[in-house]
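Given next, in structure tokens, is a single chain: the form predicted alone.
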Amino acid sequence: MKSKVSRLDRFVSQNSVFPISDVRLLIAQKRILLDGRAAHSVQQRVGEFTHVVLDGACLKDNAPVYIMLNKPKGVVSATKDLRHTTVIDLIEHPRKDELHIVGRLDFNTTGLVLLTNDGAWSRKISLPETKLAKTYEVTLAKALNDEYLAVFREGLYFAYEGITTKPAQLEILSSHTARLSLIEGKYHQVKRMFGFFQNEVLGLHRVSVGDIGLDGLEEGQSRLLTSREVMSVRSHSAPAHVAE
């Protein structure tokens, strides 16, 4: 894969007119900017959302995009498929054909999809290490009991990848439906977790990720994240009470 992030004096020197010989001159002149701030060497990192500016005229101006989307049933969580619908085909964005997917949904499941062309963003909220809370409401074809919440909260054990489950936490909320939140995203993991019980899960929707959360977006729809939903993800740490 080909680096998005490159020295300054070779960027400068690949996009405007002047050699690389030229750029600590450059520098010393305060003639190039950084993110609104005077560069500095010329080893400076020039990365895929750098803003860069050469007297006055903009070398580099690649803004990231943060997208949130209510998928409904039946649509592909994938950018392009012939047979299906896919999420990006939901959103009305010219740029969408840079996104991709933040935690992909299963055919049939709704809710929170987050959408971004920022790689190091979506890595955060993929790496089970971070602790971000993935959170679902679930419907089942069997009635639940307090012998879920022990057994959810300790963790289940999968025999074929050989690991145990991060603990997680489930509410129920009546006798077919529960809130459960997850820490990691294992293969059909909260399918299999409820099959422990031999309980089907018959409707899963996601409805928040960390502090974000779908907050009366309509099915189909899709919106920009906020500012303050982005950096709620940049700025997670792991709650100190989470057990391993």
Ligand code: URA
The other form holds:
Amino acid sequence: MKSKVSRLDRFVSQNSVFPISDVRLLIAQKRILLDGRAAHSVQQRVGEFTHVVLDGACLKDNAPVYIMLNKPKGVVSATKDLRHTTVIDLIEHPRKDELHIVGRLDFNTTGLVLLTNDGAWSRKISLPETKLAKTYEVTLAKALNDEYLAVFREGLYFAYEGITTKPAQLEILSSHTARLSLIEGKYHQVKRMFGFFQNEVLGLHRVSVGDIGLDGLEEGQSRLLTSREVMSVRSHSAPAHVAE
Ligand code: URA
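Show the other one: the form predicted in complex with the ligand, since we just had the form predicted alone.
Let us now look at the entire complex, which starts with that chain.
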């Protein structure tokens, strides 16, 4: 993949009338601001989302976008689909075409979908090593029992991928409902885990990803994440007590 990072002197020379040899002087004269602060070195990095100003004029303004959606049933977790409404269709944002989906939900699964154009942020959510919990409320066809707790904690072998699922936490809420927290997102993972017990998932709803919850957002509605929500992912470190 092409790097989205360049050195400050190269970036300025490619995006202004100044040759690369002038950039040192521009810095000394405090004419370049990076994310609101005077630049101090030609070697500073200009990343995908760095805000660059030269002589008061913006050379680059590409703030990252973070959005949550409460996905209804019958909506596809894709950016384009010829037949069905997509999660992107439900969002109103001038830069929505730049966004990718962080952890897809099945057609009939409802709940929290995160979208962003910040690849580093979404990787942090998706990587199992980060141990960020994705929590689902599940409604089942058959009654649950305590055997599920141990089996999900131990992990289940998925022959297709040749992997054993990471320890998952199950909380039984009633005879046919439970809350399940996973730190990974394999294809149809929740359905396949309950499938081990031949117990069909009748309803599946994602309530949270890490500390980010739907918190009353209406079905079909979306909103920008708060900076606290964005930071909760950046500052998340894997809890030691979640054993592998
Ligand atoms: N697991 C599933 O089986 N489906 C989803 O939509 C999400 C997790």
